[in-house]
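Single chain ahead, written as structure tokens, the form predicted on its own.
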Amino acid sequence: MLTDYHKARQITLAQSFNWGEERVPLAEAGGRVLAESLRTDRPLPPYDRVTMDGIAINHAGYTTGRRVFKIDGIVAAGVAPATLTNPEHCLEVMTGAVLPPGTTTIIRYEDLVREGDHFVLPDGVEDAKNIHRQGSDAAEGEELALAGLRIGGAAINLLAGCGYAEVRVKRFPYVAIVATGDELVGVGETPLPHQIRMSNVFQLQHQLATGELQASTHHLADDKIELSAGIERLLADNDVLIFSGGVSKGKYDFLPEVLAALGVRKLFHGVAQRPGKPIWVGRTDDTMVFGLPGNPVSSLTGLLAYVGPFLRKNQGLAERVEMRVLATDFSFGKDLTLFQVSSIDPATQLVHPVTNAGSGDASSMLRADGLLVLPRGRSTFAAGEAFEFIPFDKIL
């Protein structure tokens, strides 16, 4: 009896794993989780910060009616800030400087006259103005992220800002891509009539990378004694294990057969969806097999609706649904989820179906941005409504 894809997605977001920590270099904490707090190690902006280019003065001359200030020196950035000792006169400062002692407002140049070492002041000048106050982001020891974040470039840019040189972080698991079938070959060589290249491992591979997950390739063949071999020591250095082909009813997909004698739990074998309805799921104590059915749409498919979810709950991060609306009306007669592969209009962003030839048609993707997921239980979809829509290229 197939399952039905949401109960299959529960099933499979219900299994946990602790792939532990570790510490990486700032330089490779992009796209990783955060497994500690980012903390301030002194306030933001650590000092009274000039935020225009032009010149510092003390605003008690500018009250007297003072309106001509003589220069007495320059405050570039990254150095430590004269002192202005004369409210009759200004310093001229950079932007990122500190703000000298003894000033209290900035005017930038475009608001100044120079007459020789002096500048003209316009009336309407304010107090306090064009300075970024110490602290006034972020106290000394505040916490500004918690555990669990996914770094992108706002986090890396604090990360380096309060000395985070190594970053901890939740641990990607080991993951192994298998292909099975002798009717694969090696992309540089030259296909006999009866053979294909092996293709959809670098499909699956480059998707898990563009969630920053490194995965290595594998090829099985369709036999019992390879398969049950190669598997075993795939599962010893694993943490999650990958197929692509061999789950099907045909009488060399030996793969649910080797996975059961090897130990590996069926947590569940064929969902009512089209295209990927054989896919096959299951577990061991330390290892998660996800049995994707062979065909380039279909292995998408599984790895995107089924493998990323997973990746996601067990690094810690929140379920995301993203929700599209379709262009045009639209027919699917089977009581099966569709995965169905669609483009998005840049101009409009409203959802096109694709044409394709089926879960083989690989040429099909390359006109598609992502799969719109429409329900079972009904056969028209309308124009307008909105149904979830996975995105290519968008693991985690």
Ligand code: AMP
Contents of the next structure:
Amino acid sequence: MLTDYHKARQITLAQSFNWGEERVPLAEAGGRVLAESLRTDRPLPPYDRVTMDGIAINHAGYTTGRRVFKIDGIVAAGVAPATLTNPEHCLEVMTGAVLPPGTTTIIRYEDLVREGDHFVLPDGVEDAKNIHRQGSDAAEGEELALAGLRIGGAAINLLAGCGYAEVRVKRFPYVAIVATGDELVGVGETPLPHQIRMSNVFQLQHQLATGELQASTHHLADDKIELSAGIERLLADNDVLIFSGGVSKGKYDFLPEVLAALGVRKLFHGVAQRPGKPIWVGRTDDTMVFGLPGNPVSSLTGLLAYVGPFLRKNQGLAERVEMRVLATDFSFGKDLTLFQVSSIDPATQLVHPVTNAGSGDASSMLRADGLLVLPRGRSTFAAGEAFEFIPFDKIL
Ligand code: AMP
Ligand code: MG
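Form predicted on its own done; form predicted together with this ligand now:
Now the full complex is given, and it begins with the chain already shown.
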């Protein structure tokens, strides 16, 4: 009995694991999920900040009609400012400097004429210009990003600014990607005529790395004893196992049997989808197991349709469904959810199905940006209709 895609996805997302939290250096925090709130330790900005190179004056000295101001000194960024005592004088100030006490507005060099030790000011100078006020972005002790946020560039900027040399994040799972198959040899080896190099595992590893997730790679032969011993070890050491191959109906597809014998409880085996129909998913108390079929487009589909959403969910992130509009009419006659390898036209943002020679055609993925999910129960899909789209480069 094949499980429907939506049901299979729902079962997968219902599996929750507590992987805990860990502290990581800020430089490694990108892509991780914050497990604490970011709080400012000072107001942002921490002082009235000068935002232009120029001069600071007391506007009271200008409203008297004075246009020539004697230069009392320079205040650079990074120094404690001098105080302007005479409102008929000015201080040169640099961007990032503290607004000198006794001054109220900044005039940029572009609007000034220098004559010896004086500046000549134009008409129309307004008070309180070119100053980024203390605390105007955030107050001291304010919560800026809530726990549960995925750390991106902006969060890193603020975390750094607020002194977080280390950040508490959700722990990433230990993930092992396992190639199965006697026909597979290593990348650096020369295959015999009846062999191929294992390639899927490295693609899966890279796809996970797009989400900053590190995974180890392994290879097990189509042999029950070797599989059993290898998997027992991998189950003990990992939170998530991802297999490529060995779950179909072939005489040497031993994985379902071996996993069951090792106490991995089956959640579903076989989904009404193409490609990737033979997918096997199960778990123990501590480890989630994804058995993805070995054809390259099938294993990628399994990773993107199930493993990615599962990882997101267990990092506490909301489910993400991206919708995209089909560029051309398309038809597919089988009662299966079709994960169609597709490209996005950069000009129109519309989705174009990429023709391929089936799930074994790894090269078709080169011309594509993701998978368009075309629902079962219908055979024609019209240009202009929107469907779920799973991008290749966004696992988390
Ligand atoms: P299987 O799911 O084991 O029946 O494998 C389906 C097809 O995918 C076979 O042609 C395998 O040789 C191929 N295959 C399995 N694993 C890999 C891998 N890691 N890299 C490349 N091709 C693979
Ligand atoms: Mg195989």
